[in-house]
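The data below hold one chain only, encoded as structure tokens and taken in the form predicted alone.
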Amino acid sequence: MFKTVEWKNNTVLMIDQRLLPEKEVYRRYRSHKDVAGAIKDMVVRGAPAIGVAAAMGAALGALRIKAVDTKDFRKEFDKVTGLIASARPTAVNLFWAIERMRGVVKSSPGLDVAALKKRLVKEALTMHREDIEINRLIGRHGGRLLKSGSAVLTHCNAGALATAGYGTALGVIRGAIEQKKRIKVYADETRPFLQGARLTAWELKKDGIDVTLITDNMAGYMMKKGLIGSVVVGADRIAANGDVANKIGTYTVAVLAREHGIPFYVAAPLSTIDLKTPHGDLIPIEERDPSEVTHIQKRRIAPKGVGVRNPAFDVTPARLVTGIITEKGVVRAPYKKGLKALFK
């Protein structure tokens, strides 16, 4: 099986995810600088796995600190989260890998610099493995609500390559069928990075599960001719209300989900919760380089000086989700009591 990212010598372990399913490839980074850069570039993506690397990459930029007292060794380090931080504003579980780092930090008053190095790159390899749990979790109670038989829609990457394994929406498909259940997936291709068609359709046909790739326009026609009986997503943030902000298209097959009486799940770990934002109008939306519109592997699909546009994400309403499945189990409507009691 694939590693999404691991820690080696260290130094921190990632496949390039833009070069899939042509070329498995894997980089390796040696400062906290690269991470960074590797996941503003989306060499990792996928809320859980950008969590990970970011945790790895304040634990990389650590050993590199080079001040021996403590408090220049705190400065230091701030900035080198903060560094980190600023790859990509969407995805919750970036700035929640920061601050579980900057927590070391801060609750270790009594350790020298080494000891806090050594620390710090724990930490980090402690949350590489919980990430694992955390999803086989999900997946043992999101496999519950498939039924065997059924035919899922997913939307987007939420697998082993945007986790640290095994996968959120992905891993309650794993789940079912590790439950013995006969499933099929049906992954649309989610335009404009295709992380259906390059990632989705790759992961599932290398684990041996029945997968079709459709186009992302294909979904309503799907769902009518009653081809699809689910659907499930992972997610980037919830608010506190149960919007999500998922990969843009998510939105659009929930309200056909809806349309066609058709359950809507997001399966999500509790770091993805953002109980400080009532609600999805507050999540800020990613608008990432217009050529990933125009261009299609480095290839020109549309006019030169046409207007672009392109938001990574987009937020589906409380309202259309029909569950979100975390690893303490599934949370339904009303969404905001739901989802903070998850967190007593």
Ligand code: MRU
Second form
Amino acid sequence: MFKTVEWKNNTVLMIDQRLLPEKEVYRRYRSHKDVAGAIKDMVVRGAPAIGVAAAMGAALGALRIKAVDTKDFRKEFDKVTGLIASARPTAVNLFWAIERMRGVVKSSPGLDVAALKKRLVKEALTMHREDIEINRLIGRHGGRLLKSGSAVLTHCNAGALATAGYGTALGVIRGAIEQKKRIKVYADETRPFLQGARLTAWELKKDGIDVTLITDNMAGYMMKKGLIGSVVVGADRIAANGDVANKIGTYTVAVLAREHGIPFYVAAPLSTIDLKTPHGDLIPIEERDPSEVTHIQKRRIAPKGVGVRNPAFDVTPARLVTGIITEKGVVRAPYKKGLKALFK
Ligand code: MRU
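Could I have the structure of this protein in the form predicted in complex with the ligand, to go alongside the form predicted alone above?
Next comes the full complex, and the chain you just saw is listed first.
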């Protein structure tokens, strides 16, 4: 199995997701600046994977801080994490990971710089390990919701490539299969970055899971034909009221699912839940480069000079969400109460 993000000999290794499925290329990062660049450029993507990469980037940055005095070290570490935090705005896991790394420094006033550096590397490795364990739990809880012999529609890639391993939405599918259920997957292509076609189809095929690729505009047709039993997607940020920010096009799928009476599930770890953001309208939505829309794999498909919008995420209102599958179990409406209770 491939490794999405890995700590090796005080460097960070990542599979370059921009090149999949044609090429499996691993890139090695030695500085936090380069890790921030890799997050921005989508070498690594998917909320939990971004979080783990950010933590490892912060650890890399810490190792290279020259200060010997802990006060100076802290100041430098704030700069390191500040730069990583500016990489992408929507996935809250990035900020969650940085807060957790900053927390290590804050909660260890007695440690000298060398010990702090060790602790930070250890924390990043712990976050990597925990993410896989969390996804397995999500898979176990979510797997129970899927019927054997049914088909699941998923959007974007919320798989092993979007996490430290196993995946959230694809973790639910893996969990159901481990529970000996027969599951067929329909993967939305996911324009413009094609995470569904390039990444979900690739990792499910590699795993021997029955996957059929469709373009985004085919989802309604498939639902109307009775071919979809449920929808399972990941999330980049879940507001306190249960509104879900996820890959652009998720909202459309949720509306279609409601129209056809199909359950719409969101699979996400607690690190994706942002109780500080009351509702989805307050979630910052990243707007990416127009060339992602005007070009496919560097080939122009639209006239030069055409106006373009490229919001990378949308928000699905909580009322369209059948359940949120977390490592602590499945939360259903009313979400405000249920999500808050997860953190008690
Ligand atoms: O722009 P991306 O590829 O980082 O967006 C990824 C998604 O929207 C995923 O669905 C989400 O991060 C959940 S990943 C487990």
